[in-house]
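Here you get one chain, nothing else, as structure tokens; it is the form predicted on its own.
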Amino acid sequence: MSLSQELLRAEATRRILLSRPDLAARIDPSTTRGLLAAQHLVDADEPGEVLAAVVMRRFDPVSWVRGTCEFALGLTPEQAATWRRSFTRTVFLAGNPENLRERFSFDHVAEDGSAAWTSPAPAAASAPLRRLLKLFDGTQAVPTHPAPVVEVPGRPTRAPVRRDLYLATAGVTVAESLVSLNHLLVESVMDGLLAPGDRLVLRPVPRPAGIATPFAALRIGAERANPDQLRCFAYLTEGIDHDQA
């Protein structure tokens, strides 16, 4: 599938109405420039606006996406509504969740331990965990060997699909990964695409493109050289059946 340029301002122009529709009148979706600063109209610290906080210990594709995954189907449907409208504003911390557990409450904690969720809240509910903690410092070059099938926890609601999730790595860092996988997992959930039982192929790429399936989810962002451009940093395809998988 071609991702032209208006193709992606016309998927990350709906994203931005879908969770804010209050935000029409103030967006210019002509412009890439103007599209993107829409989401930077909306202050963490203004009333009703919340945040998820993060504390990753190691990055570990497989765990974090089953953690994230499952961290975004736990939420109540309140719960998530609020965070949609915060753009899923979330921030990632370093640090290790098990030595934090006596003076923090965590939300949900990968089974594996390397990553622990605070649910979505004012700002002013994490501030002393985001003191006590740096930024997680992922400028590393993201993984381009593929990683292992991922398996979406819980118990099925409906017929479990498989999809491809295409990650971008060509100029991209794992933490700015991190904030494209994050988005685009737990909108999806939030939208019925990931559900328990569904099974995704992390598929790491240069770039996106030319892909045979059709999309259910892009991530889109600017290009860092060139940022009157869009780039899709995350490709999440149509499901497929199981047993045509």
The other form holds:
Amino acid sequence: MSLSQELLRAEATRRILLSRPDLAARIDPSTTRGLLAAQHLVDADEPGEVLAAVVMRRFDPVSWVRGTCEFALGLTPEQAATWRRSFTRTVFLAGNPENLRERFSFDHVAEDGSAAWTSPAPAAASAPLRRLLKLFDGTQAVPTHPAPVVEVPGRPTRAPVRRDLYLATAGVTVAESLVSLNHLLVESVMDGLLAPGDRLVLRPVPRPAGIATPFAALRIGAERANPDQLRCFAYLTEGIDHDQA
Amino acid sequence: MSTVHLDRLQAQTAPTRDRPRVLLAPITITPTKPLTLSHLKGLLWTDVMYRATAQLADVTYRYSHTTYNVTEQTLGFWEHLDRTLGDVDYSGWTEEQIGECYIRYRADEHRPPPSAFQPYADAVEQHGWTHPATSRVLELWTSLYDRLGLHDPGLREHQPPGLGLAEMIDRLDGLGMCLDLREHGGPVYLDATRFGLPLRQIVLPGGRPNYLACALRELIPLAAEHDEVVLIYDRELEPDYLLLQRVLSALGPAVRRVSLGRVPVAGQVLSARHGGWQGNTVGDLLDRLTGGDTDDPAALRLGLRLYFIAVLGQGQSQSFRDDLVVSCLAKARKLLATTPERPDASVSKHRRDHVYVDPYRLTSALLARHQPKPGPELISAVFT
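Can you return the structure of this protein in the form predicted together with its partner chain rather than the form predicted on its own?
Now the complete complex, all chains and molecules, led by this one.
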């Protein structure tokens, strides 16, 4: 389906109001800048604001997507609600979880040890970790092949669904992709779009546009070259029938 | 093994293979500027440590410009010289003239693309090429070393590091101390977070190594061949040397750190990259001290060691004073003119739990009033 600026603005507004209904009176959903300003109304250092920290030795898409879903599924409803109010803010740090386990406790560690998560908490809680490590940074895009299939871990609580997850790669670094994927995945878990047993096909494409299957969720941000324009960074499709797949 | 028993060290007459093996690895001075008084202090400390420790151990004094010429600091300077001056005959240039160019380079806001450094990096890596401006600096330094009685550890020799960059990263990875984000277009970090030390970038995004990566390429293969490694460095580099100590210790030897403060001039510590050395280079100092026809090379060498080691000490609390240097030279002349009745030929007591001889303790003993003094042989072997 085609993604117009009107559609992107409407979806972005929907996400903001789902996370922070209290901001309804303070944002201007008619312009891109007005929408983007909403996220800056929430300062990470304000009382009540929380952020999660992810320590990553490398970005392994399959392991990381599984780990991210499993981490989000493991949060209590209260933790999830508080994190949602902070727009699921997350900091990605370069580090080897194996070297840090004696000094720091993680709430979840990827099966292959390539990443570890701390639950959403006030910024001060992750300050020692952030002082020791550096932001996970890389100038390259995520690798575009092959298209890996990821199964959301855990015992299914409903009939599993298969979805495609399209990820924008044109002009996007791996560090930026992490941000997009993370918001989309954890919020989709919170909204029940993703559940244990579901299968995701990760499809990196220059731009997720003109995709036949309608979307269930989008990750939207500003165009780098033109901050008045919105852009889709990640596109989670509706469930795809197994027979069709 | 990490400990060498001191009783093993006493046997100076024992066969060579029984002597402990010590690696002295001082930080190198980038050959792009004049030698300053702070540099001189480090050189004299290292020289006394080397020559005194060699009395009781097999010492490797590792000092390779080849290893560090691939850092951006040096490659960038060479590229700047060639871009701004072109083909120039540097053979008659002074350290100061080249140092002035270096100051201009550091102030230059033009940042060439990394590809501009590649021909220089390749030439260094493949055959130890050195830019003629740096060759000229090293030629001048060699003659200063000669006047100062410093052992030349191979200033102008091609001494490539034992490991290539990729091999070094593999070895670090094997120790569980490497975080490599190159596949994502990111940097390589030295990871000693297990010990509570912060991540430290050693290869920049794009692949250029910094001086710490160069040090690892050189010291990882050497460390395992020695019983003790002594790292001598400027105090402000302490965090990097704590990291280096962790890596090298993991390979077996006892690793000692000796940090040295700089030499303030009129209360100011100036970095050579910004200048501030004008009138206070090592060459200037030697010219002031050696005028006239009363030159005594031995007294000059001993006197400078007394001042820069015993008087200034390890820290940097005292500003440089010409008058104290002159009185150290007078003291040196007196020491050289008298032969003690019962000379003390031992250097081994000037140590603590380490193999290397502490230059401060050894040199201070020369100034102490009521201690046995070393005889002429030891003074000549270590101080002149």
